[in-house]
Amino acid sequence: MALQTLNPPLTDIEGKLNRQQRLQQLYEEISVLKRERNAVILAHLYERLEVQNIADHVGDSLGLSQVAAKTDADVIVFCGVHFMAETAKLLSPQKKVFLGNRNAGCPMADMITREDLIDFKAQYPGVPVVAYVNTTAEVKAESDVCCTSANAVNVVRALNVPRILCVPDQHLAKYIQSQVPEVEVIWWNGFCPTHLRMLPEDVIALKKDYPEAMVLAHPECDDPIKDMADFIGSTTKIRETAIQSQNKVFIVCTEDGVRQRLSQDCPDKLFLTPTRACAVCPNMKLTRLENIRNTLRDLEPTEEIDIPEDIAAKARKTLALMMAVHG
């Protein structure tokens, strides 16, 4: 019996190396295709870990969307959710841009749409409207300025006035205005599902066994769980304090994507989820090595990236404002 429970199943081990070999087999055909389309690969930190390391860039929507602007590639494979890859063909609009799967969107850029959006600016005639920056590019088209997880408090400042439409996650809402009383911040009720399964009892459990642990928390999540934290930012703001830290336990407090990628990037400290339902974003799950494969071997038209001119050249002016005011 010791024996049994100590080696495992022959199949097991079997069934890891046939996973192994058939992830460098696909690993070496996206390369050769990668090179053949002249194409980038960008995956947002949510991504499974495999795909996170087969792409040239890892990171946050609009920073990797920057980056791909700076290259000299035609083809954009953005593994990520479609509200990412809009940003990425508006900053690029001279290149083919594609979803690695054209089936991942995103639930929160999905609850407010231009219409929800020209009826709530009605309501509230000449208060300026800040986009977070996951929305439509037809919400975009609609509002003044984009912003970020990272950038907004910074933007709204910027903005130096009295009062705000924020659209559409009421969580990061809440926090610019905590962080700017001044201002007065009327917020859509829109929210992140996978964000809001994170409870603050299994924050208080995980902290009393671990009391050492430093808690990172995304701005979508709850006010509770914001309360706790030791760090609130963004997901890539969230990976740069983990590895600068000394401390060496965490408790992340967004999409489990990110504690994998610590755990590889830190295999010496620990890296914990403060939820009993996992905190994965299914979306973001739904991209796998082979839909990359297939989207660069065929990079099939009716798949590609499109966005009416007229819509895309008022989105691109909110963001060319949020980065004219931070970067």
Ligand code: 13P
The other form holds:
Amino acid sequence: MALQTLNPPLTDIEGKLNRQQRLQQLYEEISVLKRERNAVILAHLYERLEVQNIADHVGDSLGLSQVAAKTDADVIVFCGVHFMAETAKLLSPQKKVFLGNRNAGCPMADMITREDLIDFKAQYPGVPVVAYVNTTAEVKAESDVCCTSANAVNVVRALNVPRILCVPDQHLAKYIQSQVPEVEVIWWNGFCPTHLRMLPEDVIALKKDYPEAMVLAHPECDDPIKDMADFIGSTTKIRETAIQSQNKVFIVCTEDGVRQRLSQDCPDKLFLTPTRACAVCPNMKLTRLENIRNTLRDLEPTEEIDIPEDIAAKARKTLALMMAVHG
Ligand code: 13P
Ligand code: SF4
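Beyond the form predicted on its own, can we have the form predicted together with ligand 13P?
Let us now look at the entire complex, which starts with that chain.
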């Protein structure tokens, strides 16, 4: 056993070398295509590390929206999930926008449809709707303002209204409610399956072994996890907090891409995950370098993100208001 550890089988080493060579080749092909197409690659922090490492910008939903709004590239390849590429298209309508992998959706965003929202609003006439950016363009078009995990609290405070409807994530809504108690938050019962896989008992177990560990949580986590957190914020804020902290051990309560990225950013620190199940969003892992290469190579018109203009115009207003309030 010990011998095997010291001398890994040749096939393992060959396998790793082949993989490295393959990645290198894909990196080169993508770099050439990117220049030819005047394209920019945006990647969310939940993406595979090799995808994050080829991207021009890596970040949270807010940061990537800001880049999408400002870029002078002709083509945006968004390595994330569908609502993120839609947001990029809404903010940069004149550009060609592609999803790194066309099949990458967000189950939480699909938990509320336009028709659901129309019915929900009918129960609370006149109450403004705050739509998490994790929604379809159709749902945004029926809403008053958008928010992301990075600016939700500030957006709600700035609205200065007594009540809001908050869709689709009940856990983000509960977090907003705890931070803005003067506003009544009425929420839709959506949730993120990946964040709900993180359990408080697993945080407690890790804390027993590492009492000094700092707990970092995304607002999409359930309340008991957030109650134990030393810091709650968006994926970028979690990353920045861990990088800047003097602490050496962290329990990262969000999708595993952030933990992997932090392990790469700070090799001298230890990043732990609070789940015996896997804290992986399968949709965020669908995009591989081959998909990016093929997307840039083909620029297949039928694969372009396309939002009917009547919906886009309304949805754009909700994003513009978010950006004006706290962009
Ligand atoms: P962030 O905006 O914090 O990156 O989160 C996006 C998301 O999908 C979380 O599950
Ligand atoms: Fe959607 Fe959750 Fe995946 Fe984020 S982690 S994209 S909210 S399913």
